[in-house]
Each structure stands twice: as structure tokens, then as C-alpha cells.
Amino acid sequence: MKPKVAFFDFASCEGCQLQVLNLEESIIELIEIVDVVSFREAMKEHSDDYDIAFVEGSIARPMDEERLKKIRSKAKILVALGACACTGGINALRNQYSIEMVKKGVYGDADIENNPYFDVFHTKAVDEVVEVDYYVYGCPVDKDELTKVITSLALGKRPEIPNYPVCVECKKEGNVCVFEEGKFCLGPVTRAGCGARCPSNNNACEGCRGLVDNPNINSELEVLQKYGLTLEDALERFKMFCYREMSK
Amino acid sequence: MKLIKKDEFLNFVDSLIKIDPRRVIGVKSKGNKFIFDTLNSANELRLDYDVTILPPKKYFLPPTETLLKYDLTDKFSVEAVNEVTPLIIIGVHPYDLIALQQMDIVFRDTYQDHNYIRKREESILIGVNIQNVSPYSFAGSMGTATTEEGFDLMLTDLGDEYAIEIGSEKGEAILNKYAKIADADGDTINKVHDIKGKIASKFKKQLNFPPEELPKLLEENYDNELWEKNAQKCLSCGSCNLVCPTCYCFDVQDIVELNLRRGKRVRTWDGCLLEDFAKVATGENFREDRAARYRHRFMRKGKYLYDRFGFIACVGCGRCASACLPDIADPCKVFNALKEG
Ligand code: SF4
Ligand code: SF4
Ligand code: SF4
Ligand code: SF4
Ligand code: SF4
């Protein structure tokens, strides 16, 4: 029996679903090992009885939390799809403001009041409100990762995302450290897992996969510090992707 | 001993590239730091460089590599694979030559390791002795500034020209073949002689201690708190152990199609320093502690290597040192610490 699967997306630039489909000619493989029986952004189809369901996006609403709810309640294997879904994102950034700044920020004066689709919250990751069984991470996914989580989904096997920092992609493609540019990189607190992209096109890593499961963040600062950043640019740093983790 | 005329050595390399079936790989600069890499020109070559980012080593245990393919569309088939591309790899300095005869022991040890061994049988090493001294490297002090074996053909700078060191026939075979060289005479053996006497001097960095000792200072300090205390700083990136001439790990992992019929099994590096390096299936880790991961290279450099194959597995090349963003990783400065106590 084909496993049946369902994409769903919430607070996001839907770039991650965009991901799936860019798997191109592998996506007819894609088909024939798993029914894809919700996909928005790809079908006018839609099902709800399906065993994995991918989640893209954060979480901003209440709305947004019963539906997730929904959906875990119907999948037997819940994925959080891209660096939205399993950390926040860049959605979180707004976590630092209030909430009636934020409001007032994007929406002016304009009447939102009792508008349920206003009415948000500090963004949360899908984790925050139910149980994730498997993370894909980045901003967006990579789509060899993405085929190693269907294919050992498929399988049966839990598939093995890395628990290393970025520095060892880095390391195993032969980079000039960016830090030896003046750049501040987050690599060593990064989970590896995209090839080392941006180093490897001489830019620092922007924490986009979220942290490593122990990350030394001290260590982390101190590093940004002795390279020249003050301890909050360095901390500033991390704002981008790493909010929640950096908030705790 | 033979010599060679600097245009006539760039001549030579520039024949190699053209005209020799090898892929012929040199040292070059990046940034303001210098790689291995395919050459398109002799006059790409920097053999004035001070070390490379990574050793020559990635060649033979190449970063990432396809160990076997199998497909299950019909019935079950599998294929080793073995991508061996024979290669010249000119600039090697001496204490990389002398790791890499590490490595040839460890992968011949209790496994034949072919994808590591037919990629060695089929290179060609032309070795430098070193110009400029990196200023992490402590080479000097390991007896591995200057080697007498482990080369092909090995280079020493005498200003307009080149001695070179035959190590093999061939070495031997590619000078005769696409080189115009002289022999040299007595005076010039006695004058590279003398250069290399004294290439071990020119290291700043120095272990304040024979080498040899280090197992023995290693097994005392197993419990030494400077474990701990630097480990503190680590940030788990296992840096110091990717850089390394001679950290030989790897993982294996199984690569699926999406089709699901057809996959291949590959190793990527690994590391020590890693936190899931010494996890196991259960769960179970067996060096969860940062610090545990820490003292574990420095035991397996100065200690545990030496105690199964007899030599000290660290040559001093600093990559470690300089790759190491809180500065934790310097064997010199860890080893010097333990003997002061
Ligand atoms: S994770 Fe990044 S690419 Fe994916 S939806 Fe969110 S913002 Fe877009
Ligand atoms: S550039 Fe970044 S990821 Fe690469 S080694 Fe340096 S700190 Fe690590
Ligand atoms: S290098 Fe860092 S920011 Fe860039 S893709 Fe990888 S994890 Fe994301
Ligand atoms: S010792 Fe340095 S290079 Fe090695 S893992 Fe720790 S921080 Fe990284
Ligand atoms: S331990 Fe460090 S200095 Fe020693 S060989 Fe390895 S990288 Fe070079």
C-alpha cells in the first residue's frame, strides 16, 4: 500500500512547497511511491484521509492552531516542512515586538478588530502546538534532504538528518572560513544539512536550518566577539532564524 | 639527484597537463590561503605556499564516495564502485607525505581497503620541501620538516633551478619522459643537503619535548582538568578532525532513490569531535560529553594511534590549529600545557 500524503501550508512564502515541486522529473517518482492526495499548491484535489501530512509555514492565529490540530489528529506521521514550520522562521522575528505593535505596524489604522484572520499571535513553530514527528529544515528545504525524508518515510525508516554544524559541509568542501573574510558565520551552531551553501558562495551562514540539538552558543558569541562584533550585534545575529532558541 | 632549470620545470608541468593521461593536480592559492586543486597551467602552481586548507588526502578518501550501487528493478544487483582517476599531485610537503604513509598503514591493516589503496597505487606524489613555514605549524618538532621517502619525486628550491629527489621509477619514468634535466653534482647534493638540515629550525612553534614521549605524558594526564576547561569553548564542529592529515573516519550511509528501486551506498568524513559520533543504534552515546569527545583526539594523536601502529599521528601541520575558531584545537599548545602540568 502506497503511503497517502497531504501538504498543507500555513504562515509562509509557500518557497518549501515550491521545493517539492522543483523535485521536476523526480516528481513522477515521487508519485509512484507515495499517493499525494492534498497539495494546494500543485492539485485542485483534495482529501482528508491521508497518513503523512507535510506542514509548512508557522503558526500565527488561533484559527491556524485548531486546524493544525485537525490535521495531526488525522495523520499518522506529521513532517514540519522548512525553517517556518519548525523553528518559526523568519516569522518570528516579529516575536520581539508586541503584539499591538505589530498590529498597528502592518496594518495602520485599518478595522481589524474581531477579524479572526487578524487576529494573531507570537508566531509559533508547529512543534509549539502539536507534535512533530520529523523536521525538514532550511530556508528554503533542500530537495535531497526532502527525497531522504520521503524515501526512508516510504521505507519505514527514520530518516537521518544531521545533528553536525554547518562547519563540517564546510570543512568537506574545502572553504576559505569566511570569518578569515570578516564575516560573522553562524556554521558552528547551524545543523549541516544543506552542503554549506552560503560559504561555499563566500557568505556567512544565517542560521536558516535552525540550531544543532547542543549548540555551544557561549562559545558561539565569544568567537563573533573576538572576530569584532559587539556581544549584541552578535547576539543580533541570531535574530533572523534562531529567535525562539536565542529567546530562551 | 637531478636538476632542472625553473622554465624548464614549468615546461615539464605544463607537458603533463597536455600530453600525460593523469589528471595532474597542484597547490594553488584561494583567497589568501592555498588548496589542492586540478591545475590548468604550470604557472597556476604556488610551491612557495606555507599549507594548504585541506591535505592531499581528500584524493584518496575523498570528502564523499560512492562505496556501491544496487537496483532492484529486476532482481537484486549490485555493483562495487571503485572512481579511481590516477593523478600527478605536485607540492606535496614532506610532513603531508609522511601522513599519507600513515593512512597506507591504517587502510591496510586488518581490511584491504581498495577504494583507498587503488587510488594511491594510481597517483603519482611530487613533493616540495617547504619555503615558507606556516605560523601554526609545528613540523619541526615532529621529525616530519623533511622526509627521505614517500615521494615520487621530490623538489627543493635553489633559486634558478630545481634539485629533484628520485623516490621511485615512477617518478623516474615522467622526468625522462617529459623533462629536460641535468644530473646534479656533488656540490649541489651538499647544498641541498644543507637546506634541508635546516628547515626544521625555521618552525616558531616548537613542543618543548621529544615527540616520543607524548604516550606516555598522554596516559598520565587522562584525568587532567585542562580537558574540561578547554573543552568548555568547544563548539562540537568537528573542524580540527576534517582538517587532519590524518583523521581517517568515516560514516556510511544508504542513498534511495525516490523510485525507491535504485540507491547507492556512499562514506562522507566523520569525526571524533562530533556529538554523535560514538552514538549507536540503542541511543546509548559513548562519548556525550564534550569534553570526553575533546581529550579523545589528543589521545588518539599522541597515544592510542601509537600504541596499535607505532607512530604518533599528529605531523605538526597546524591545520587543526588555525581551523579551530576558539583556538582549543593546537596540539603543540595542549601538548606543551599537559608536560608543564
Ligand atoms: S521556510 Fe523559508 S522558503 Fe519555506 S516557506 Fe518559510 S520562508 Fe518560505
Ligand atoms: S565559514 Fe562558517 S561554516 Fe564554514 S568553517 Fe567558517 S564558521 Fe564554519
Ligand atoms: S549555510 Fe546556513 S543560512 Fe545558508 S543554507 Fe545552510 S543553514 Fe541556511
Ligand atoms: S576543538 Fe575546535 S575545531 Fe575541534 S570541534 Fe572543538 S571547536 Fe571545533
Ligand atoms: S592533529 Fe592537527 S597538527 Fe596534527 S596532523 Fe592533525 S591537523 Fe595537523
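Between two forms, the rigid core is the largest collection of C-alphas that superpose within 1.5 Å. If you're wondering where the values come from, they're calculated on a predicted model, not measured in any experiment. Positions refer to the first chain, counted from 1. First, how it differs from the form predicted alone.
- With the core superposed, residue 34 shows a C-alpha displacement below 2 Å between the two forms.
- Residue 64 shows a C-alpha shift below 2 Å between the two forms [criterion: core-superposed Cα displacement of 2 Å].
- After superposition on the rigid core, the Cα atom of residue 216 is displaced by 2 Å or more between the two forms.
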The other form holds:
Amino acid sequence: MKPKVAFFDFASCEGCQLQVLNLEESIIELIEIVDVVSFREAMKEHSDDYDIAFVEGSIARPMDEERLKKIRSKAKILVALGACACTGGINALRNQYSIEMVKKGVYGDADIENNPYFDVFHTKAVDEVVEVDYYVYGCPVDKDELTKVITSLALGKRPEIPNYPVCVECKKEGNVCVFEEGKFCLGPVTRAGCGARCPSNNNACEGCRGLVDNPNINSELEVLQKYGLTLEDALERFKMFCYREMSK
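Right, and the form predicted alone of this protein, after the form predicted together with the partner chain?
The next block holds one chain only.
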């Protein structure tokens, strides 16, 4: 029997779910091995009977926490989908400000105090609320990697998620290091799996896939010093996608 798959979204742009639709012809192959029972962005049908839950977005409200816990209780496997779900993503940038300041900056003098939809707290990644079984990193997620993850789960296998830096993929692609072009790249300590997409298109890595588990800080320092940069410069840039890690 094919495993039943459901997609859910919280605070996000829903770009990672859009990547599922961007699979185009590959979707036909995937639906031969999984049964998609809930996917608000693509279908009107919904079922609470599922085996695998893909969750996109960060958690920002008590009502979101409760909904996520219900999803977790029904899922045999829960996958955090994309940077917002995996690390808090760009949404977590607001954690450097008070909730009152955030509300004031966004809604001004609007009366939102008695509305539960605006009862917010500091942004959380999915694993700060429930247990996460697997992570698909990136902003947005990589389509090829997502296909491999879904296929592996459908076959009862553990998905292979890279735990080495983007620099490895850059070398495989034969790219000239973007540091040599005067750009600031976070590739030396960022988790690979994207095929070094940004550096391969003459852009520096912004760290959207988060840190590798054991980043080689000494090597990173050597690279930064070579180009007249500091660790503080790197940490500041990492805040865009990994504010939670950088603020610890």
C-alpha cells in the first residue's frame, strides 16, 4: 500500500510547496509511489489520515503550536520542509525585537489586541515545538533533493541529506571561488545539497541551508583572514536564515 502524504503550511511564503508543483513531469512518477491526501496549495480535498507530513513554515502563535502538535500526533513521519521550518528562516529575524515592537511596526495603531490571529510570540522552528524526523533544507528547497527524499521515504529508506559544505559541490562544478571575485560567501560552513546553485550562477552563498553539523571554524577563519574579513562579518550574514543559531 502506498504511504499517504500530506503537506501543511505555517508562517512562510509557501515557496517550498510550490517547488513540489514545479516538479512537473516528475510528479507523475511520485504519485505512483505515494498517495497525496492533503495539499492546500494544489488540491481541495483534505484528509486527516496520513503517514508522512511535510511541514513548511515557522511557528509564530499559540494556535500554530496546537495545530502542529495535532499534525505530529497523526503522522508516523514528520519532515521539516525549507528554511523557515528547519531553522526559523527569515521569519526569525524579528526575534531580535520585542513582540510589542514588531506588532507596532507592522500594524501601527490598528486594534489587534483581542484578535487571536495576532496573538504571536517569537518565531520558532518546527523542532522547537515537536519532534522532527527529517529535514529538507533550503530557501526554497531543491527540487531534485525533495524528489529523492520523498522516494526514499516511500520505499522505507532513510533519506540521504548532505552534511558537508557547499564548497565541496562548488569544486565538483569547477566553479571559481566567489571570494576571488570580491564577494562574501557562506559556502565554507553551509550545508550542501543544492548543487552550489548560487555560486554556480556567479552569486555568493547566503547560507539558506544552515550550518553543517560540525562546521570547520578554523578553516573558515583562514578563508576570511585571507580576504581581509572577520568571523563577526560571517556571523552577521548568517543571521538572515539562521538567526536562531547565531543568537545562541
